[in-house]
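The chain that follows stands alone, in the form predicted on its own, written as structure tokens.
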Amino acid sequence: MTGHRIRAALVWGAYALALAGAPWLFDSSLALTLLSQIGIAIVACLAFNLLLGQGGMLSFGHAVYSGLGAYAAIHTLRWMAAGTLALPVSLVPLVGGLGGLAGAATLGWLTTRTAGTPFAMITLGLGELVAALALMFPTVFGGEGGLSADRVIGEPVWGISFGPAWQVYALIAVYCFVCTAAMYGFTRTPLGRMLNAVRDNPLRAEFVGYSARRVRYRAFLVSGFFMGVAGGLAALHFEIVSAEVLGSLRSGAYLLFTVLGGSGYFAGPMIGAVLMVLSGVLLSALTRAWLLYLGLAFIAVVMIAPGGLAGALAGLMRAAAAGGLRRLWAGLATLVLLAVAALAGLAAMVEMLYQRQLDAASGPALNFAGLSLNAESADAWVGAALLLATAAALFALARRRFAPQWAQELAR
């Protein structure tokens, strides 16, 4: 075994160990929740990024397919549940996969045929108007109020009967698992290779002989396809289906993690994913203004990092590999303490400023890091404005030093 395929094995080995090893590690029931959204989104993310990292493609609805898909798995659960379908509760999410491709052949027929911004423009007034065709036929889609199953159908099968969180994530694990390297090996295909070209050079594509239309009509399937699993899995989790995964915040969520985590590297969007789910989870209980800082960060990523997070964790390790970290902590200490300090301000007025606009009834005083701060103190102001404008300046003239001792590691 050559050395690329032992390091291959031990990736792939330690990724089906953190799936499985998760659950023993946080066992409570909000974990295994934000497991299961994990592995949901992991699917998405990914299959998004087969468009967009691996064709350039940028699509603005393609929450279209995940939603068709999960109105396709619930259906199908309520088809079973009446008796009129037999089938076994583990293979939902493939019809949810069916679901997102019969979607992806219809309306991808449509939207490869252009690409660029007229793909982009394209896809997202056929999302709106999939969005929008959803509430006018409840019957299909169940209105606002969306449709309803349960997951738990007929007798349990070797004790799993689906019910139990875990199970579900069980699930949801193995199928991540399979996902991800069903599409790792999709990029290692003919397919996948001229999907890169025709993003690179679709004009030298067509010059060899393949049809630039075609290859991004066939990688739209195959998105789709997992795009319609991940939604067929979300529908068994959430076991409630509503118009809104149709949506644009839907995309708009997919495109702006998948670009945080990385959509040059395979592994970026499943950064992202993890990343979504949290932010979504976790920083919308800590703060009303998560989204407002969603925007910054993503501001901050394509100005800094545009190689998103992953990029930035490939630089550190190939520096590392080189030994060349040593000679760059000092500089990567510096510019996380100044982001820290830049960043801890610019929360401390944004948090003044919804405490004044937005919480007032409640009193000036709020608390910022156990920290009381008085949004009517003009000190309070002075000083959070006066350490951002210092830390922005600092960083920016530490960024500019440090920026060829890091690019001279790179080369190396």
Contents of the next structure:
Amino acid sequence: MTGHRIRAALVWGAYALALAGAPWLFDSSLALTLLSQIGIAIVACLAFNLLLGQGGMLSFGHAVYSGLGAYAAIHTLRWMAAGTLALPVSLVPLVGGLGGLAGAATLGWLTTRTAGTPFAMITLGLGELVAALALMFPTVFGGEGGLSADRVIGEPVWGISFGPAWQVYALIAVYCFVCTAAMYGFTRTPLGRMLNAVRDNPLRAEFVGYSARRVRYRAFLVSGFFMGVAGGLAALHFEIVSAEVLGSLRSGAYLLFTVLGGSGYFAGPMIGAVLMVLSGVLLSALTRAWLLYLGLAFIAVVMIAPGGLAGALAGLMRAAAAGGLRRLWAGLATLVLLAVAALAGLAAMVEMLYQRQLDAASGPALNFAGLSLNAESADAWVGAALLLATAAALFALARRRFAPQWAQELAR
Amino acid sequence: MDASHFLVSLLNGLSVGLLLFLLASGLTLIFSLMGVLNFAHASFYMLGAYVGATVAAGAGFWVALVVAPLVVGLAGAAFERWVLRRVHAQGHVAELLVTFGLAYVVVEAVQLVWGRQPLAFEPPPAVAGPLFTLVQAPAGLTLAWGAAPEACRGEAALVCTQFPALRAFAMVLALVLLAVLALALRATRLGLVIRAALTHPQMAQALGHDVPRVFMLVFGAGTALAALAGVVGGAMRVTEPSMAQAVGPVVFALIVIGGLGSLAGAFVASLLLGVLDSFAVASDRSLADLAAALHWTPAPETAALALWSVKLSQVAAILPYLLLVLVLVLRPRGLFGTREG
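Mind giving me the form predicted together with the partner chain, seeing as the form predicted on its own was just shown?
Entire complex below, previous chain first.
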């Protein structure tokens, strides 16, 4: 085995180990449901990034395909419960994949006629169309309330009934691993390579004899299938599907977190998926302004670190491998400290504003990171503003000195 | 539908269409000049409505109509200068992503400052009431200026339909702006520089024009147009946190239907969508009625019947997207588009 084969085996082995070992490390029931959601989100974000990262196609309506997959799965479960259909429960996510594939085959035929900005706008329009249609036919889509089903059907096979949450997590983990491997494999196929070529220079790809549109369409089908699998897994996990899984908020979340994680790296969307679940559950419980912070973080990442978190990590690892971390760590630590200080100032002001505007009934006092602040007192406002202003100014200065150093280390 | 309802529905549709055009024109201006799809355009519309409502509460509607676009336009120019310009080198996708993030930030910031409840935004007395009332009598159609005439209250044979003055004002405003915009782009020196910066940025730069500043100006002007539509739209409809989400996708669908980058296309598509929406909302016809008119009864299967009996007013919200699909199938470049996407 050559060196990079060993490395690949190590990486995939570590991934499998992480998926298998995570429930032992975090064994509360909240952790288990978070882990299940993370597995589902990893499949969805990777499928989304097949288009964005590999194909340069920015879709604003990709929740449609995971949503259709989820509906296909929930209807299948209901038919299975009614006895009109016999199928092992473990194959239901595949039915979801077929649902996503069917949606991608019809709508993708329209969207992939275009590329670039028009593609983005058309996917947005079609996403709105499907989401609105779903609300119009409550008999099929269950309306706002949604459709529910029971995943425990018939006799347990080998003692597996999919009743306990850990059994569902195991299924999700297996699907997550297989789908990740399959999508990674896809990027190595001729079609995957052509997709890169079409992304980088469609004219040249056409000249070599490939129809750019056909390549895009096929990639869209593959992406739609895996989105559908994610939807099917979600249907199994939650046992309920409502029309909001098709909506633009969900589509926006896939985009946001895939880019935050880093769309240029294969593992980027996986980092994004973890963030997506953690911020959706934990951050939203911590602060009511979480969408604001998310939007700001997103803008900051696009501006400062276009490679996303994966890009920043890869840069750090390269610098570490070259032994540059010894020269860099002081600058990095300064930057991180200043950024945290500036963020603390900003967050304090935002939280005080929220207290005044949306929660005025409970008085001006609030608890912020262990400090008790008074949203009505001038001191708190001036203090927070001063902290923000000085830290931000120092950050800008430090970054100006750090950036050339960083570029130099990366170029080594 | 009688003649008076028909006429007023038509006018209502045209006024909504012209309002949409105010929005679409700013978006198209930015897109065709800079190649940037401003995903936050509807957010600037919302910001315009909120700033407008606040200024109107203190200084009156007419002041708000001038001040809100200025304030929001400045904010837009600042965004271009400090954020958008920095990611310009990374290409259009990065620019789009930044505006996508901005859309989140603006919606949240608006709720931070103004709260989550709808805002009271009343138009001033001058444009508050009806402009005229159409009176449909058995003898024929007559027009009465102002509020409904006395006769409307008593006689059952009369059908009276009112047309709000604010909508008429919105129509005039949009048409005037369209004329000013077209004139400024075609006949002024600034318009010449803008068009040159669009087609040959390096050449325009080499000739001594500050192309980045032109872009900043254009972006500011586009967002100001959105804010102007916001002030009028906010007073005409509602001013609330979800107003951007309600109108954003429609405007995107609209400029694809009209043909990306084409102001004329955006104009035609805006009017088309406005009128279509206005008539669809007022109609309770369904496919089943159409089939009945053709002397054909569909089989009474439940799923199919659900589709058959959906009323036109229920599908009004998705008509823009249905039209989008239709245009994409028949003419992918859009009605007035000049190039394939």
